[in-house]
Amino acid sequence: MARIVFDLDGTLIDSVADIAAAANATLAEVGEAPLSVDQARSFVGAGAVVFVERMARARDLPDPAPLVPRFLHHYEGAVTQTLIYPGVEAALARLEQRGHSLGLCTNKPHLPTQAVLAHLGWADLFDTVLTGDSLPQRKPDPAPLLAAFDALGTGPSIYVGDSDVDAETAARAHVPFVLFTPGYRTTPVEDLPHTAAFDDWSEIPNVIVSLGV
């Protein structure tokens, strides 16, 4: 049985709203005009604080370091407006009964995770999660997700994610990458570097089956 590693933002879970709205009351906080949820959409991929560095260039603010515990402050309780994309949990489940072993690797912070799956009755769901933090280093560096696949044993390795971050990660860590084509990615499909692309979470547990695993 395979070890299958997810991204969250974007391809589990629909969450710009919640991003935004973190994004939005920390520009509030020193007098400057909100994002669009599109361009907060844009931002979101490489960790909290590149997207406060976007937020800033975005508002010709010079210094966006003040602005990282700012956010990061609200981030940890943005969670009321995250949406589970239809089927997901459907297709986990059916993951899971097939044997499959199955982890998180996300770009967002441990709190704001932590939040988010707790809110989403998730906190047991995965055997491992690794988060923005949880290393020195953060994707597409792939030693998050290398230690993601480390962590579920053995196995041959399957990574599902929706970015032009997911994709440079899963050819950096040298193993296939299944794209989740409705997700925050801003490159076109055909551009981005996939072994398979699904829209329908329906679609997940046959396209593990179509990589021969």
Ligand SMILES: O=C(O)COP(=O)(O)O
Contents of the next structure:
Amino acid sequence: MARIVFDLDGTLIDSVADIAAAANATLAEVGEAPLSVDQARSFVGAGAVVFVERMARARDLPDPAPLVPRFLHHYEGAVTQTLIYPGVEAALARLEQRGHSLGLCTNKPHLPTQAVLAHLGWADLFDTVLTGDSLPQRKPDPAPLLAAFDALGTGPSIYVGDSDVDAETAARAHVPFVLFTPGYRTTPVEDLPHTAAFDDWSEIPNVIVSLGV
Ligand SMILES: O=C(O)COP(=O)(O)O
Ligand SMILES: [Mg+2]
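Requested next: the structure of the form predicted in complex with this ligand (the form predicted on its own having been shown above).
To see the whole picture, the full complex is given below, headed by that same chain.
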């Protein structure tokens, strides 16, 4: 049986509306105009600090540092607009029934990750959870992904994610990468290295079988 690790934002959940709301609450506090949801989506993937750096650049703010704690404060409980992609829960239940172990490796910080997992009733769904601040390194550094696989014991490894950062992380960790194409990637599918791709969660159990694990 395999160790299957999943990314969170843009892979299991569509959370950009909550992230944009936290960003826009932050910008409002410093008298700046809001981001569009599309703009916010294009800034997600490399963690909260990089998100704030991109947001500050978009508003010509020279120093992102003071915005980081403000953004994290608004982000902590930002769960109400987040949606689970259709078919995710049935697919994860199926994989678990087949005996695979399931982990989470996200660049989302610990507090909003815990908040959204609790909100969705997923607090006990994953056998291990690595967040953007669990280790000194975050994706695309392979360390958190490798730590997630280690925590799941032994067996073949598969990483499922949506973004350019995820593709690079998997390549650097030397593990097969399964790409969820409707997520938050900013690069065409054909330009992202991947082992397999899918656009509907009902396909994932068969995709995993096709990888021979
Ligand atoms: O917080 C981010 O930037 C991205 O989170 P993810 O790694 O779950 O896609
Ligand atoms: Mg993602």
